[in-house]
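The chain that follows stands alone, in the form predicted on its own, written as structure tokens.
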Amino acid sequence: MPEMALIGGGVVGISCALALQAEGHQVTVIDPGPVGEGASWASCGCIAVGEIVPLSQPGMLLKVPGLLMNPKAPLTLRPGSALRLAPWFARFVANARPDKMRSIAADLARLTFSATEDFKAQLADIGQPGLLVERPVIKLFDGEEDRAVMSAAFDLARELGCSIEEISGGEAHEMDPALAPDFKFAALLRDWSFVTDPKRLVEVLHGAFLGRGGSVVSGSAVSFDREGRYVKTVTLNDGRVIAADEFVIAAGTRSRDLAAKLDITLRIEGVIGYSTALRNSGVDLSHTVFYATGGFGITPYDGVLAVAGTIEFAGAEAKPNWSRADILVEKAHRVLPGLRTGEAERRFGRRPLTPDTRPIIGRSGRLANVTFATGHGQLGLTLGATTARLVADEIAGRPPRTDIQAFRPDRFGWGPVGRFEQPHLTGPI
């Protein structure tokens, strides 16, 4: 069986491995570490299967001015990057026609409705089903105005078939006392779930790889050796070269940086999102909540409360703000009127997101034996376990189940980042 190489060795990397290693490829990841410290270690840890309609909406370019001025909002621009990410900012605002929208939808539903199915059967493989609670989320609404704003986006994805019931804020605080009794408004997202622990979910699904026979070499990847359409090796930060028949790019953030050394343009900006893990809370909640207003959520993992949210665009190498950490958890008294936050850890990682919100899945026309597995955005958890079947199935040849026609890295252009891009398929965004 051929050899892969797979760069990129979190929640999406390493459930690509063992899909690979399972097909019965011998599969090294490179990686640099920590492992279970990336992107999905300062998230809300959801499964989170009706999180399809993009985060462009009508008016983001109006908006513009205020994320700049407004340091505490959910959604922040770090005056600094600015410029840098105006190009990719007028992609984004361009996505943000009902028609686009609509179609982005679409196109995220048939991914996320296999997210559940998909995920319950990695952790029965691994003997870890335990790691899943399948319970509904709550979101919550000051009032009228905060439930209005959101009505739209719910009104997109039930018609695309997620299930959403609007409550009372009273029966909300019935479902998890530990709730503010005086919201007005809730909804229950049926669809959705949450982990235990992200970070531990990653640390298993890594030990389940190694036990299998896998290898996973700390390091960073840092430039190929190619003939033609065919990468041969890829070489690290320290000198060392592997050589490999297949390679897989799930490396987040820095997969763009890694595609442009293959000629390939990857449309993706690193957003910033942040944690605050609070043991010895004080409150015992039952539900990972949603406070809209904040644009934050708290789930309760295996010890902690984890309090989690916010979009910082910032650039690749911006230190995080942990003053945005801190104004969430202030916040989150807002909705757990309990709750004691004297210990504390603060978390951050920086999300791969393109501009209409699709995840990056499959092969480049350039190259032959090089898959792509990243952009994911908010939903690299969510769909970990979906992508990792549709890379196996790709690298296989067999026709996939979910059509990702539309995930292809292509549709951006070929050419690095900055040069003319060639007309395709699907349209430029």
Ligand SMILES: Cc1cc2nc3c(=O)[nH]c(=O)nc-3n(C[C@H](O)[C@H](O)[C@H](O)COP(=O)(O)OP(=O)(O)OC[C@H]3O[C@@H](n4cnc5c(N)ncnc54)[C@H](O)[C@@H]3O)c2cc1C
Given for the second form:
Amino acid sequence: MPEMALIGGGVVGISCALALQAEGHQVTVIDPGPVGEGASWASCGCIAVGEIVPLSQPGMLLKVPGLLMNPKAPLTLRPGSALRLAPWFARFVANARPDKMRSIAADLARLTFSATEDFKAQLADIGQPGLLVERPVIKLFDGEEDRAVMSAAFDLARELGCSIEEISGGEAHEMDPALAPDFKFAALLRDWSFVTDPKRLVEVLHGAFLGRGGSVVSGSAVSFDREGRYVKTVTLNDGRVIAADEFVIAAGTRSRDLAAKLDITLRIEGVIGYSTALRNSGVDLSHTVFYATGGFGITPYDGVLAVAGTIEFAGAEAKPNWSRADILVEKAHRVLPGLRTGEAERRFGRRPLTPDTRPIIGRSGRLANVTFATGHGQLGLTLGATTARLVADEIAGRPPRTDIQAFRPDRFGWGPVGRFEQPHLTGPI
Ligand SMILES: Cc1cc2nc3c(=O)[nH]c(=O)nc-3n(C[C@H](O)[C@H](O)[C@H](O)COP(=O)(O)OP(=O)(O)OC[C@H]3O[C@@H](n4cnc5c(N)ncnc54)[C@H](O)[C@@H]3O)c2cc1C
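Next block: the form predicted together with the named molecule, after the form predicted on its own:
After this comes the whole thing, all chains and molecules, with the earlier chain placed first.
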């Protein structure tokens, strides 16, 4: 069986590594580490089946000035990055047409509807079924205005097969008494579930991979050697060279820069989100709860309560603006009146988002032995196991169980990356 080099050991990469290993391949994962501290660490932990309506929605262009003006809003565009982000953002806004939104939602529905089954099979395979909690997610709305904003997205999601039940705020409080009793409206997202600890999830996937004879090399991929349509080797930041017959690129937001080294254009931006893990929170919450007005979620992980969310378009290199994490914690008191926030640990992550919100899965027509598994945006945790199944099908030459035409890397065209999107892979990342 061929030697495989897989670049990026986040939740998507390590899931692919395990699936390829199960097919009998000898796989080497390359990642600078530490394991599990990529975007997955900062997530809300949801297996978000039915999170299919893209962020680019009708009226997006009109919202841009507001995004620039209010750094505290749940969705914001950092002014200093606006110029560099312009090429990506223009494509993002171009997807905000009703017909495009609908077609993106239908494509994402096809993927997410098998996510729970794929994820459960993955957990069963590594003997960790307890990492998944199968409980619906509760969404809370302050009033009619918030609910109205959401209702078009709910209608589309329902039409495509999602199970969303509208309940009163009082009923939500009965389900989870830690919640404030005075929310006007709530919704139960019945298809969703959550993991008990996303960092541990990535760690146990790594443990299973190593236990089955896989190897992990600590380092950053910086360049490739090619012969015609075949990549022969990948060079790491410390000069080591790794040869392989097959390459998988699953480096989250950095996949764009690596693809550029292969003259392949991927449109990915790192959209920042924040998470604060609260110890001794004084609150006993049993569901993941999303507060629609605040634009964040609260998930009861093992031993901590994680307050996570916000969408910040700031560019791949931007440093975190921790005040955005603090705002979420402040607003979390509205949801959980008994919340104690004295013991807090803040994290941030960059969601690898494409302008059409679809992940990038499959081979490029340009190269015979390179497969991409990236660009999962808000859905990397949800789609890790599903992506792994599709990547294994692709590399085995089997027809995929889900059509991946809409997710292919070549959909962005083969031109060079834009002037403001030049790769910057020169050393450790
Ligand atoms: C606040 C927040 C909330 C979220 N909530 C959810 C949620 O509820 N549900 C959900 O499904 N998703 C959620 N997400 C999104 C999810 O976390 C991401 O989609 C997912 O983690 C992406 O996984 P990944 O493996 O592609 O990337 P990452 O986890 O970022 O992993 C990429 C890996 O590649 C490595 N790497 C980078 N460059 C190189 C290189 N040159 N060479 C070698 N290795 C390299 C990195 O070290 C890293 O380990 C959330 C994200 C955030 C920030």
